[in-house]
Amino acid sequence: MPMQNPGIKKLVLLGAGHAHVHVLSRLAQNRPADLDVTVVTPYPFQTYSGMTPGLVAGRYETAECQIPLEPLVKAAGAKWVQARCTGLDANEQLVRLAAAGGAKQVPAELPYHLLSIDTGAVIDRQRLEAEMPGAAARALIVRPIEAFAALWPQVLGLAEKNPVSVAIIGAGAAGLELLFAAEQRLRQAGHASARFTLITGGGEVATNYPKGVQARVRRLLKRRNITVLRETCVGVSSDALLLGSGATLACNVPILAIGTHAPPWLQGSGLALSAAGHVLVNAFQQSTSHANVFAAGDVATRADSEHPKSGVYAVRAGPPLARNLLAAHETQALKAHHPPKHTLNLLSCGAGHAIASYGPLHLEGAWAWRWKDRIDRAFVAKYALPAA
């Protein structure tokens, strides 16, 4: 597809994940007049993570969690197109498309002169169905976490009319957080039958953390009758997980909370890829194998220096991100992003409770969730501009 207008150069934003909204922030303040920026989303709002669990335990409103997409596009000068990524060829720099929500008119074909991928973290429910029969089609998945939020109500309503078996497949942030706002939330609606599990996949619970973290956390689930399993889930039938020892559990509300999977599109893209399919990126989150592509967040892997991917390093993506994507748009020199060896972690235990850490050094209690209430506020309020 030829492009319009040679002296226009077209910067398509792949996905509105937390770098992202910092960069349409920062292009809302300057915007060269020759960048023509296009937004490609399903959504029109990003629902922050790191206030899920707090939206789960009945601490927020659903809008408390939410950055409206439309203000923020328009304040950057950018075009959305409500539509998901089906394919993309990194040689030909075109992404393919397919409409969302509804849109009409949605181009097939999107061609870029720069490309920046934030799409998040995502589930490959092909790849799921495969590993673990049943669960695309009968579990409550974390990702994209604008689904999850808007199918949680439903299992307060099914609450209500029977005992609920909640368990939680997967034993990271994610899967704590979640289980612990779910336990607490049903306990205070006076739903005491309410059961909960938690699934670690066959090892430790938080085993991203230091073991002390580990020690709080287990404390924890004892304190709150939460049954642990260590093994692995291989199934989901309507009623009952199977797990890995050959044993059901019996379940009407499955959560699946696992490690997220690299976009299936990006398979045969001509992007060098990690291991594990994402996006390999170099020291200035740009691709390894084509220079007009950048990536951020849990779509991309550090080929210099890999950390973990988790909300507090895609924030910290954004600005550095926002700087060389102008930098490259002016082909001026790109500068390193030096992500933090250790970052500040708050583990929410409920609203009301949580778990700070910071390398080696850990603490808990109700000062650390006022901690991370006022952090997730600030970076809502921080992007969420009021609609025109």
Ligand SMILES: Cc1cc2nc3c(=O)[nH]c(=O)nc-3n(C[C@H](O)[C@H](O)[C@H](O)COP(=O)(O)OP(=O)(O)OC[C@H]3O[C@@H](n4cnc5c(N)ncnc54)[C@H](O)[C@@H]3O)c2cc1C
Given for the second form:
Amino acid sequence: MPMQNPGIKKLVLLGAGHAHVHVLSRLAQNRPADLDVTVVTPYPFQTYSGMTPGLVAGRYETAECQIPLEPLVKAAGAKWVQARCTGLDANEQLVRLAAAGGAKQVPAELPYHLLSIDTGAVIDRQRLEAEMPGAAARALIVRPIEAFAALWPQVLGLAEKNPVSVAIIGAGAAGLELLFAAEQRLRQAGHASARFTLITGGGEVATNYPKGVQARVRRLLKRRNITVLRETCVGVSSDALLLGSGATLACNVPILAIGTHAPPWLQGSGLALSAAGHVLVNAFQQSTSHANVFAAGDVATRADSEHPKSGVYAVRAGPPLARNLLAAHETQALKAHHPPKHTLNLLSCGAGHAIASYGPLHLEGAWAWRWKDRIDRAFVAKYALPAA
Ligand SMILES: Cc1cc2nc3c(=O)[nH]c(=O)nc-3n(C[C@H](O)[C@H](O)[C@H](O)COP(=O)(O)OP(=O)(O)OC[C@H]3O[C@@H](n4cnc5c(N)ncnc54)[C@H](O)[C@@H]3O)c2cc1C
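Alt. form predicted in complex with the ligand, vs. the form predicted on its own above:
Zooming out: every chain and molecule, the one shown earlier first.
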């Protein structure tokens, strides 16, 4: 689709996700003098989700999992607005904002010529409450990841005073990694009576993985004495989970890692959206309805060939997104981004052990954890500039 908006002066980057940290580092190398760049994101750092299980396991300090944004934004010659996007009018070319982190003097609306969205996926609290009453108020929810990471120490504190019964709701990669990490941390802290349950939602563990990986996960769960319930969770009370079968499970630490939702603020934006509500983009990561809007990472869905929503794909989206945003500014031809069919998946199973898979191939061991550790640390180090 050719660009229809020459004379682009204002670029707004919504969110500082995996692809946008790369866009910022690319702008830091060479930002066109007439391009005014504003980053809208709620936290002064980007928490690298891939390292969060290691944080829970006690292997990383919080700062090791974070990319400080101020130095990167400054190096890119951009402005940072500490806010959340709460609405978007793609026809009027403006985003609506709400201040975050106590920021003052945040504009209610921000106009743009060119917009790029990398705000990730969310857990929509209203939707969650309708499907699982009590969960929004009582469960420890993995998104936003910053809130989860800030609350996790309270679980450690609780375990010092009372026996804990931890239930992870959601048996995808995030749920499993957090479960193995929590189990390892609490057992290593001497809480031998802590109980751990995985609520799969009715299906198999690690559903999106090959059968061989599922078998490896099941073996590890058994070895670690973790109960697996192939049940749905339909409600959360202060001391129990209500299950779809009508049974209750005593639980004082419910952790919610169910599949994520598209941000509700995209509804009514005028942008073409997928059936699930994500920004529908073409091979240039450009909105199929608005040529001056781009989107990458978990907030976007490719209209031509959908790929899984994961950090690995979000990272790979960064360089082509940066190229195309600059090409759009210069009204030059855009280049298609071809995500790989298979990616290397490294599923951590507590610090020190991981399952590696690539397509149908899978192996596990301490070496896989060390591999993941090196990749994750390298990603953060690449973008973590020292404070000026
Ligand atoms: C515990 C856990 C472990 C994971 N481990 C892995 C792994 O090992 N490998 C893997 O491939 N995937 C992993 N994932 C999945 C991975 O986290 C996501 O796929 C990835 O974060 C998507 O990247 P993103 O750039 O789309 O969004 P994000 O990384 O979520 O970044 C979104 C950015 O937008 C900001 N933002 C959010 N809302 C707004 C708003 N309204 N306005 C402005 N800014 C906003 C956020 O603060 C953040 O800066 C894991 C997920 C979890 C929860």
